[in-house]
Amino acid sequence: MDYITGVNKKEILELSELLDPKLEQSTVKVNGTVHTIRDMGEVAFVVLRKREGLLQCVYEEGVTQFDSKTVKEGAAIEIEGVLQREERAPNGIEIRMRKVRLLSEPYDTLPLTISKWKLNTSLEAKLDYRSVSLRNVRERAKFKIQEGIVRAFRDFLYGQGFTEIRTPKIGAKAAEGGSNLFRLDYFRRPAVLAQSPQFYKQMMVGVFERVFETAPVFRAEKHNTKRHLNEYTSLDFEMGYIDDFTDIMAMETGFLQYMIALLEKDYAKECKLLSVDMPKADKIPTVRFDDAKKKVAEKYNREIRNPYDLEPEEEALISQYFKEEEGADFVFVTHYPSKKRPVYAMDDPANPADTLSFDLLFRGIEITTGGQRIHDYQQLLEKFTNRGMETEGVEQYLNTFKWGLPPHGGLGLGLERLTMRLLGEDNVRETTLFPRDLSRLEP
């Protein structure tokens, strides 16, 4: 009888293993995809693309037991050869090829020249041929860094006593209100795609006290801008027994500090490849919503047109102001007007027209919305009534408060926007694997 006893140990080596100086001049086996071929006649340089980066291999006529003319870009091959140092090669090593085994080959030429340092094509072309454009090492590096952001979020919050949860993305009622909902027929019952895990996060505070989730959310907004998506990944957390909403801002600041340190340590190669200008988060300034508007209006001679929300231009100018005045990459804008915040946002006892809430701006764009929530059942019911909102369909959410919840708050952070600003990109689709917007449902 045969048994499976664990991960198979293979002869094939990965790039990080090949960097061991002890392996120099030894015969090794590797596999990978042919990224590019430079044919010099009797010698050809075959660059393999592996999960950890690029590896240069050298074909020599009469030495390599394979005809280089039969290898195409995009082919998957296995190579046996002698490993040696070569400072001019990627990662400072190369393999002198002895044997080559063809594992698979493409049937057509690639639609994009992915071996170029930077893809010389439009964003639309990159998205149309997404599975190919992501093979470019710079495009791929964006999403390794995005992996690092999510990893930092998880690791940091685990270290702070949070429990990871998974909430449904099909529901009966909206959490955020408004009309930007994707509606669907759920076995002849009306349903919507989740705009946010907000209701469930609050319910789970009564179970675990501190919870988080990384998952997609859906907004049926008819925007066609560089900052909006109809499906994006939200990094959410909710925490109980807070003193006030500054506890939430402090927790996010701690996450950002952890994230920056992790990226600098474990993703240094990708950060260098993309020339990432790493932000500072040792201390983040806070400013009240109304004060922020006044500061920008005075310094940049700009009229305040909307007293209840920040326009994109104002977000950019507030960030510019605090970069010039404080050298800050991030800024918390607090005490947003109540009429522009969801029903569960706690109003400021000192001025009920404002909320104990905030947005985090990063280099000119909002990446986070958060704050303290109402935890008192009667107070929440009164706010529903004052806003003329129906409680039908949210009874189970409201019952959670009837049965008691501690003071709590939380936030939602847009992963793709954070990545976009971190990498200095101008369009959020650049940092979204497979974007969904007004015109794109494929691939």
Contents of the next structure:
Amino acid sequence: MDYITGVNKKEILELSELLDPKLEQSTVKVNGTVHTIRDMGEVAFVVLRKREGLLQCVYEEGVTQFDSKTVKEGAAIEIEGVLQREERAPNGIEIRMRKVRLLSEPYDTLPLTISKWKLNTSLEAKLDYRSVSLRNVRERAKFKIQEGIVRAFRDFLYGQGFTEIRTPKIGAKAAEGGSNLFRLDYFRRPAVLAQSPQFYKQMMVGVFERVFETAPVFRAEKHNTKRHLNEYTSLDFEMGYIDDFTDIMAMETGFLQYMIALLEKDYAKECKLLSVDMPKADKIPTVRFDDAKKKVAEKYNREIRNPYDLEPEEEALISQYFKEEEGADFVFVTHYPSKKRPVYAMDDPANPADTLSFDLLFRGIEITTGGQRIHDYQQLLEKFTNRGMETEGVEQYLNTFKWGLPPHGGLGLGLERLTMRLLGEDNVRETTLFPRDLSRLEP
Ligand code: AMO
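Structure of the form predicted in complex with aspartyl-adenosine-5'-monophosphate, please, following the form predicted on its own?
To see the whole picture, the full complex is given below, headed by that same chain.
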């Protein structure tokens, strides 16, 4: 009988294993993709791209039992050779090649020169040839860091007693309202793609008290901007038994602190590669929406045009203001006008025109919306009625309140926007693996 007994042990060594000084001068086996070849005649430097980084291998005529001319960039190869220290090579080691085995050969030359330190090409070309441009070391590092952000979100929230959930992305009704809905035909019934997991995460507070989800959401944005995608990853959490909405902001601050520490520890290589200017989140200033508007109008001599919402330029100026005045990278803007917030937001009893909600701005752009929600059934029903909203298609959501929910609140954080600002990028497509925008449905 043949059995599968677990992960196969391989002779092949990975970069972190090759760094063991005990292996110096010994014969090792490695594999990887040919990232670049520098042919110097009798000697050629073949740099392999491996999952943990780059590895320099040296081809020597007469010593390496292989014709260097048949190794092309993009080929997957296996090498047997002698491991040596070499300070000038990436990670300080190199392999003197003895034997080479070709595992897979490319058919064409790559459309982009990915071995350059920085890809010298337009964003459009990078996105058109995405599977290739992402092989560039710097491009790849962006998404390692993005992995770190999601890992931090998960780890931190597990530690705070949250349960991870998965909610449907096809539904009957919009959760956020607005015009950016993708509509579809669900076996002859009208349906929509989820704009957020809002209704479901609230329903799940009645089950687990604290829940979170990291999943795609869909917004049919009608304009191409540098901050909007039609599909993005929303980092959401929702928690019960809050005293007020500052509990939500405090939880987010805790997450950011945890994220920064994790990135500094486990993603130091990528952060260095991309010269990440790590933000500070030890204390984040909060400012009321009205005050924020006034402050920037006064300091930057700017007229307030829309009293109910923040214009992108205002967001940038609020961030600039708090950077200049407080040295802050993040700022919480609180008490947004009820008029501009979705129906589920709790209005401030002290002034019902405002909500007990907030946005988090990070280096000039909104990355999070959150706040306290209405938990009282009658109150929620009244708000639906006052807004002239139908309850058809949301009965199950509303019934959840009828059957009881604790005071609660939560937030939604745009992963691509957070990554963009962390890496100092100014277009959200730079920090999206395969962006979906007005014109881009492929790759
Ligand atoms: P909101 O609609 O403000 O709130 O979205 C939350 C966060 O998601 C990001 N975001 C986007 N990122 C890329 N492209 C888009 N088109 C896009 N739209 C939004 C932003 C934003 O701050 N349910 C609420 C959250 C909550 O209160 O829990 C919601 O979805 O970073």
